[in-house]
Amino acid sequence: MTEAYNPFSLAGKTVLVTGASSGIGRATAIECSRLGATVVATGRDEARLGETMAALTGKGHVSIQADLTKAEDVSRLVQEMPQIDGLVCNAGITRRRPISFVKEDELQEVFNTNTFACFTLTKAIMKARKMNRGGSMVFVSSMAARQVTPGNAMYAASKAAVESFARSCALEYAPMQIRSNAILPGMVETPMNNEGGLSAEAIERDKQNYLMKRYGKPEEIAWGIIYLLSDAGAWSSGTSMEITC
């Protein structure tokens, strides 16, 4: 009996997933493992990271607790991690506040986590030559980068920068046959929804703006990420994939 044909298989690939302790990051780590990848999961919360590790399929996965806003943690992560074939830069936070009331420390926190961490981690990985030739980078941006809403300027701007950074990586690392793309999800059912300052009633009203009258599920975003990590996405680089309805 021949092995089933699957261009989305990640067998033989090692994938680093940031923000793997919850939400889209956790779903991505789990789904990557189900498709045969060896997962390197990283996040700030060691206990929740352990829950992710317990849900992975297969063996050989690695957990490295790290805060990517801290230079010493980025350095340690890159030093301890194995060679990788895929990077999913997903870690992120949100803070909702009208522009006139934005606090500088909040703005710095959002950009440090959502944007600058992508820059510093990518730079460190590439300088250490930890990304294999033919690898794939996937940066989780957001539809908020294009469809702004009141009070969401900090998050929207930080994610727009991530989308642009993904295109820059595609250009600069193309000579190494390394691809880079951005994923732009609409609203997804994750713990981050509870951090956005929206009431349950406001969230239910917002769901009615979607064709399917619901938010996305984390695994539905993970499947898009997997397309870009896998050989199925071998001719996709410098693109932005919108996943919404």
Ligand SMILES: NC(=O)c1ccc[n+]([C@@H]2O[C@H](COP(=O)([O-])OP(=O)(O)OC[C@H]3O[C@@H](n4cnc5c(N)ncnc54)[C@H](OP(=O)(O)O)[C@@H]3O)[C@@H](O)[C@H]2O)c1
Given for the second form:
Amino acid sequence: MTEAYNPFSLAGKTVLVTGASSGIGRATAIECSRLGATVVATGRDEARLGETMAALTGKGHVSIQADLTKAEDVSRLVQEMPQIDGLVCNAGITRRRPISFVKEDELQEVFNTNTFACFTLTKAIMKARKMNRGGSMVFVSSMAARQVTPGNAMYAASKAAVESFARSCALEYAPMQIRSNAILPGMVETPMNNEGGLSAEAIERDKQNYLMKRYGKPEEIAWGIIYLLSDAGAWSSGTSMEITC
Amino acid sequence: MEIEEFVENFAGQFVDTDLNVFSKDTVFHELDEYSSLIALMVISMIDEVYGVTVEYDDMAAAVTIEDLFNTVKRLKGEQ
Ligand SMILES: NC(=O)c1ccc[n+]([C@@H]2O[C@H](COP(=O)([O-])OP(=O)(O)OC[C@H]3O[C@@H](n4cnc5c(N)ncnc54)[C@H](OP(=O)(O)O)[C@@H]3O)[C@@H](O)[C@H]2O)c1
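What would you give as the form predicted together with the ligand, now that the form predicted alone is on the page?
Full complex below, order starting with the chain above.
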């Protein structure tokens, strides 16, 4: 029997997903495993990471607990992980403050997690030569990088930096046939938005601004990420993909 | 923690609304200038000045500025 035709298959690929213990990262880990990938799942919370592991299809997946804002955790993660073909830099947080009330420690926290962790993790992986030739990097930015809303300055700026960083990676790692792209999701139904500091009423109103009158589902972002990880995305690098409507 | 000072701090987040409009009995949701940004500014002001975190639901539940003052007092008591 011939194998089913599927250019989006991840069979034979190993993919590291950060923020795999929740939301978009968890959906990405699950969908990657369903398409044949071996998943390396990382996050801070052991219990939530365990829930993701339990939901994966197939065998051989690994989970490594790590706080990406801690240098020692990043180096241990990279040391312990196997060779990878895909990196999904997805871990992120949000803090809402009007600019006049921005707190220094929150600003640090947002940039450490959303932006600087992309730099440190990518650097550590590439220095350790853990990314295979022909690999793919996907950085989860946000529509917020381009469409600012009141109180979202810290988050928006941190995500604009991520979109730019994805392009720099595309340029510098092209000689190794490694691709790099950014994904910009609109609002997605995840725990982030339940604790994001918007009232239930404001969320319902906001949904009406979307063509489909709803927020995205985590797997609808995962499928875009998978396109970029798979061979179907072989001629996409240095791009930004908006997933919103 | 004084109610007069709280009303003043609350009013301080508004730019266009006449200061005379603000009292402990002001039904702030009905003010033209009140918006999600102002709500966020008030929440942040309360965090900065009173050291407690008011949720959006608390903002929605409060009718007058005094109601919000009482929420802040309760949260401070719980600390
Ligand atoms: N939801 C949206 O509407 C939306 C829209 C656009 C972009 N995004 C982006 O999509 C990404 C995922 O968001 P989500 O909505 O899925 O959020 P989420 O459900 O809150 O998940 C965030 C993930 O990031 C991890 N994380 C946070 N800080 C970390 C740290 N210091 N070290 C390691 N892991 C850390 C969390 O791990 P633990 O739980 O284990 O700590 C969790 O797995 C974020 O980058 C977010 O900015 C989200």
